[in-house]
Structure formats: C-alpha cells, structure tokens
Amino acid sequence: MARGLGSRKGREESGLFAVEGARLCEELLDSGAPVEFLLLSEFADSAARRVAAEFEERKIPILETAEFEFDKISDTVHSQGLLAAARWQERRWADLKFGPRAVALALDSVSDPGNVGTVIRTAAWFGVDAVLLGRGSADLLNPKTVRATMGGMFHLPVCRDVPLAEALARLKGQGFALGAGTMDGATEWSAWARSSRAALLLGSEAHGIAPELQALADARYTIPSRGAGESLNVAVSAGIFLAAVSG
C-alpha cells in the first residue's frame, strides 16, 4: 500500500498520502490528523526515531522496513528514514466559515507543486483563514507538495479541486473584497488586504489568471518592478501581498 503513495491514482484509491521526514511527521502528529501507520527505516537517523517513539506512545503501527525497500517508497534524496501514511481530512470549500475579519487566497492552475506547496506555507505564516486550489493547480497529497509546505497544510483549511468561479463568487458575496495579482494592474499592491474581509487570486507564471475570473476581481494589482526580470515566481509573488495582511 505505501509504494502507492507516490502517485495520485494510488493516493485516491487508498484514501492515504505520504508525510516524509522527522520535522513533517511531529507537525503532522501534533495536528491530530489520522495515521494509519509509520514505516522506519532499519537505517533511521536519531531524529526520526526520536518522532517515530512519539508515535508509538499514541498507539500507532510502527512498520520497521530494510533500507532497500524504503528507499523504493521514499520520495527524497536524502531521506531520514521515517514515513507516515495519513490519511487526509477532505474541506469542502462551501463549508467554509470566516469571522467578521478574514482573508483568503485561491490559485487559478498553479500546476508546479513545489509553488504550490510554498505558498501555502507562506498562508500559513501569515495566518491566512483558508487557501482554495483550483481545478488544475498541482494535488495538495503530492510528495512534493506536502515537502514544500513544511506544515503549514495542517495548520489552516486547504480546499482541492475548487471551482474558482463559484467559490470566489460565494466569498464576494460573503463580504470578501477579491484582489486579483495581474502584469497590469495598479501598483498599490498592498490595497487589495484593506478590506475586513480580503481574498486574493493568483495565477500560474505561464498563464497568468483566467480571464473568467479576472473578471470576478474587484481590482487587479501588480507588484512594481525596480530591475530586470520578466516576472516573479508566484511563491514569491504570493509572499509580498500577504505580507499586507500583517503590515
């Protein structure tokens, strides 16, 4: 069942996905999310035993496996030697409840996890109330996407698989003031966090935002360049405009 783990057809059928690492695993156990067990390595550094005993004190299955064959399920390069197998508690994002001050962050067709998985944990940072994936951004359950997130998927809601322009919509009418991230748009780009309840939209490098949902933005804001370059990277991008929220 763990070998599945590294694609999204085993992922779905399983209902699990992978947590690697000692510092994933403690924040994954200290979440309270459901593990249905941990595989250690015979070659576990002292770490991984040391999270691999906290485990073992909440009664879960501790599966002790030869280096070979974890190395075949391992998704990293140089891996401690500590894998758990959890399984992911689904947010639909119609269930979403925000209080009278709340900011939320959606990307449109973020296909790279390791952006992905950066973004949320600069969400995370910045305390941000809820993130929606939509249709076409990279799996949330990717190896590489929970890595990038270093955690910071199990401290706030992350919703899959969303139809952004029913949800935005929905916010909108919940009192959100939308911000979309543009080439073209003003430069005051910190504006977009002023309202009590701000959401912000994000689009991939290569395309950008949907025209659909641009259209959804009740303004559109660009972070001004002082040098060279033709963009920033969205994890980037999305860490300048969040840090609006606390400034």
Given for the second form:
There are 2 protein chains.
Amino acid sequence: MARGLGSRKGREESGLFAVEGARLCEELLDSGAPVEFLLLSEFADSAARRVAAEFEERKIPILETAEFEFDKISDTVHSQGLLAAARWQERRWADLKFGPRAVALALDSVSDPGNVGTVIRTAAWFGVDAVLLGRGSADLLNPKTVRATMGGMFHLPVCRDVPLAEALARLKGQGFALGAGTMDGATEWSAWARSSRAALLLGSEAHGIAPELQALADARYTIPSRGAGESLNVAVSAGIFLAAVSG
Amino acid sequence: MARGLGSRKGREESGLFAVEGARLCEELLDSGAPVEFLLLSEFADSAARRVAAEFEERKIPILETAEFEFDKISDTVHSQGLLAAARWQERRWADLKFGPRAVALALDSVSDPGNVGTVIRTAAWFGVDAVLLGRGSADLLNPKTVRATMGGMFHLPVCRDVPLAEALARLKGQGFALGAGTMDGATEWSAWARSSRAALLLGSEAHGIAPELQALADARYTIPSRGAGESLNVAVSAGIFLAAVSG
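Could the form predicted in complex with another copy of the chain be shown next, to go alongside the form predicted alone?
Then the entire complex follows, led off by the chain already shown.
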C-alpha cells in the first residue's frame, strides 16, 4: 500500500500520505495527526531509531523492512530509513475561523511541489492563519511538497483543491483586504500590510494569477526590481510580502 | 563533449557549461558570453527555432541532433530541444570593483543547486553588485543551478570557489558593513540595510555559517518568526534581507 503514496491517485484511494525522515516524522507525531504505521528500514540510523521508539510508545505499528524494499517505497535519495504513513485530516476552507487579526495566503496554479512546500514553510514561520491551495496547484501530499514544507504543514491549516473565486469572495466578506502579487501593481503596500485582516494571493511564476481572481483583489502589488529579471520565485515573493504583513 | 557538461569534472575539463531552453539561451546570447555551439533537437518547437536563428545570425555553429541523441545530453525533463554550450568567463573575486553604493552577497556551503540558483535570481532582481560562492556551495554551472538562476547569472558577477575568509575581510577593508544571517542575531537591521556598502553572508539551512566566517561579521541578523519552524529557506531569507537593503 505504501508504494502507492507516491502518486496522487494512490494517496486519494488510501487516504494516506508519506512523511519521510527523522525530523519530519517527529513533527508529524507532535502534530497529533493520525499515523497508520511507520516503515523502518534495516539500515535506519540511530536518529531514525530514536524517533521510531517514540512512535512505538504511542502504539503506532512499526514495520521493519529490508533496505531493498524500503528504497522501492521511499521518494528520498538519501533516506534515513524512516517513513510514516499518515492520514491527512482535510480542513474545509468554508469552516475556517479567523480572529480579529489574521493573515491568509492563497496560491493559484503554483504547480511546482518544491515551491508550494516552501511557501507553506514560509507561511508557518510568519504565523499565517491559513493557506488555500487553488485547484491547479501542486498536491500538498506529494512527497516533494511535504518535504519542502519542513513540517510547516503541521503548524497551520492548509486547504486543498479550494475554489479560489468563492473562497476569496468569502474572505473579502469577512473583512480581509485582498492583495494580489502581480508584475504591474503598486510598489507601496504598507497600508495593506497593516490591515487587521490581510489576504495575499500569489500565482505561478509562468502564468501569474487568473484574470477572474485578479479582478477580486482590492489592489495589485509588485515587489520593485532594482536590477534584472522577469520575476521573483513565488516563495521568495511570499517571504517578502509576509515579512511586511503584521497580521 | 556536450554529454560531459552534466558533471563538474566534464565542465572543468572542457571549460564549457550547458544552457537549456529558449528563454535562457536568449539571455545567454544577450549577455555576450562566448558560445561554442548550439544543439537543436529535431523536435525543437517554434520558439526554440526562432532563438536558434538568432544564434545562427551571430555565426554560432548549430548542430542538429536526433531526439534520441538530444535527450541523452539534456538535463531537462520537458526540454524545448535547445541547448547552448557556453564558455564561462570566470570573474576573480579579487578583481571586483564597487561603486560608492554597493551590495555584495556571499554564500557559505549552500549545497542545493536550486537554492543557489534562486538566490542568484533574487540577487539579480535586487541589483546586487556581486555574488560570492564559497568553496562548499553548489556549482554555479550545474545545469540545475543555471536553470534556477532564470538568467540572473548573466546579469551580475558571480564568483565561484571563493575563499570567503579572505574575500570578506577584503570587503570589510573596502568599507562594507558585513551582516550575517543567523538564527540568534538581532531582529533590527535597518541601520545596516542603509549602509552605503552592505555585504550579506548567508549559510546553509542545515549547518548555518562556519564559525570563523561568522566571527568576521560586524553583526548577526535574524528574520523574526511569528509562528513555527526552525528556519526559512535560504533564498527566501536572501529575498527578505535584500528587499530591505538600499545599496
């Protein structure tokens, strides 16, 4: 079964996703997410075995596997020999509740798993209250996305397959000031960044944000260039915007 | 010969590196860097063929190859069928000249090519005057690094294999205020960011900056977290610092 977790279809069918490595598995355990079982390779190092012992204390089944078998399942080149099969607890975007001061981040069609994961890691660092992944974005539960979040996905609600037009309209109705990161926006966004409820919409580096979503934004903002290049990486942009947002 | 460009050894021996795709090849051509030849696959699309015509105008030899041959050489999964073999013109760090207002960026042991490339892309966006790659950093001419720079490497001097202790001491002697991004630094860096000559030193996410290099810094700075996580991605950190530096 674990072998199917590398594909979106396999993950949808089983309801499980894979979390690899000692540090990420520890974050998973701390998050309280339900874990079905832990795969432990015969070549697992001592750090991995220490974490495995914590899983065992919580009565999570440990399956010891041969190195050869483990490598067929693992997505990681330099694996530590530890892989948890966890059950993702879907958060519905319509159920999200926000405090009087809140920051939300939405991604439209960001298809690279590493970028989506790094955006989520950055959002967790800056205490963002929710991340909404639109329908064309990389799957959160793709092993590459999971790895790039560096555990950030266990620290804030991340909603998948969100119909962004509906969800962003709802955020605006809840008093969020919606800023869209584009290439032709205003370079001054300090008033927006001080909004008690601020929402940031970012798109793919190649295609930007869909016009119908841009049309929902209260304003478009651009990180001004002082040099060369057509764009910034989406996670770098997210970091620069989020560092400025007070929430 | 081109097949050897995927390895550092092959690149060192030939003095060449590979640049793939229509947009990057165009940036390469615009940069004036010497190009030995251009490989054009039989399945190259029209955008690639338009760029190839520009190479032909500059009297650069075009080698047409079968799809099968091209795929053996290309590092890209979804290739456009265009690969330029270019000669890297090494810039010696000791020869760098800076104006009265300048920003320099140094990386210590950042081993992931995607991260190094994205840092360079970000540095180009913000008009950084030079990037110094320390000895443990990913090779600039690795195809993954080249791709991640998105052409940024053709827009500013990037020095490789730099002995950072020497180079940073020299920058300090030239009046650069040297700030190191660490996990335990000051969260207020506006005075440093306004320095007429500012240098930023960043390290790997896993290992940080070597102690002997940290010791050279005038101050250590940290991007304050309002949430969870052990660190930010190095390119995200670079973006947040560089957005604040006026140069």
